[in-house]
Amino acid sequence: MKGEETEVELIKEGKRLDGRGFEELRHIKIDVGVLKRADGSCYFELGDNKVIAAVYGPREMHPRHAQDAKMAVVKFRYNMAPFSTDDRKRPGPDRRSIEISKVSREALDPVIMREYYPKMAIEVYAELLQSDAGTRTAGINAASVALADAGIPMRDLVSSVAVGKIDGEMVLDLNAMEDNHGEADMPVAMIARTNTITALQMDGRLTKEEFERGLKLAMGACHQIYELQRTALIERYSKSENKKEEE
């Protein structure tokens, strides 16, 4: 549980230890369509986080007794590779992975037009290759782009980022040291164009003013991430169209 005093100094001379300002995102890289055998895919970097998301479907739901006669069932599997952290992680799902899978699916659910595909399944996989805090937000961002790449009908993209409190200051996009030694951590997912929040969690304690400040920071950053997601998708399909014309 966060909220306890830390002896680690995370802010020096008005800057965070990695040199960023309080309102500054880490470097973001997005590549779309990286897996040929998936219906849609995305490679996403957020600082030192590296994640690949893959989407399969819509396809027939198995087992059949789990089908929904009115809409598609979305399955989301978040997994951290054993080599993704400094301490080797045991392979397979654990409680944290199961919880993040559920939260991520619920964050994306409002934008997926599941009613178009009754009795079908849409399977989403987010595989963390390297971890440096903010992995669930990176996974949601990658999965949102992969869903669009798969041609799944969506109302919009979902963008996600975490804010937190370190050395008494609200900051954007915590890295691993800040996450481990900070006082609070608040991941947020939202539909940027309508400012609709689809997921919000918090570990630690914030005052009402700190919460409002953090939420404002997160919403502004989600707008930045949304533009990067949108640009990556436009570039992907511009290349596809150019390739078709050349052929």
Second form
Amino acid sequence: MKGEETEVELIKEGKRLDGRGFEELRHIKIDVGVLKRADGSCYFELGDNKVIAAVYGPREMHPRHAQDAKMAVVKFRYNMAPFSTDDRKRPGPDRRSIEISKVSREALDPVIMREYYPKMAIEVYAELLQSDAGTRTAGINAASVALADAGIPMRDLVSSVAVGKIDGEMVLDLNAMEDNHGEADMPVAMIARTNTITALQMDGRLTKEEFERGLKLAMGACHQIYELQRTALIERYSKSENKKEEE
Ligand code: CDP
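Requested next: the structure of the form predicted together with cytidine-5'-diphosphate (the form predicted alone having been shown above).
First the chain shown before, then all remaining chains and molecules of the complex.
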């Protein structure tokens, strides 16, 4: 739970400490199909966050008693590398990563056409190589592109970003300094094209007006991220088409 007061000054002369405006995203880089062994993969950078998502499947679900006779089961594993944080992170799952895995799976679930693959499993991994707040949103963005790269039938892509409150102002896409010393943090995931929210969490307190303003900021940013995800996928597949033609 966030503190009520900010003890560190996070906004100076109308700018955030990293020089961004209130409504500005960190830089984003997306590479599709970076892993040879996975059915689909994506490397995603959001500022200093670096994540690789890998998708395997649809493949047979084990253990068999966990199969769903009507649709595929989606498994999501969010994991932080020990070297991804300032202090070495103890390897293996903890409460936080179990929660983020669940939330991320639920954020993606509405777009995956699970009914096409009864009794099968679709496995999604989000491996954090470097973290600087907003890792769950980076993981969801990467996983969404990796699922598409794996050829999993999807209704659409999911895009995700966090908004928050620092020094009394609603701002987009908090970095770690802002997340640690800010007053509220609200990660949002959505299907940008239809403005459908698939996940929303909140740490800290916001007024109704701040919440509405934050949601509007997040929605605008998700549209930007959606375009970048789409472009990355189109580029990847137009490249492989060109390669085929050359052969
Ligand atoms: O990363 P996200 O904002 O989705 O989740 P969080 O739980 O709000 O974590 C915020 C940030 O705290 C992470 O991105 C990391 O930079 C940092 N963190 C860390 O350094 N060590 C951990 N064990 C957990 C989080």
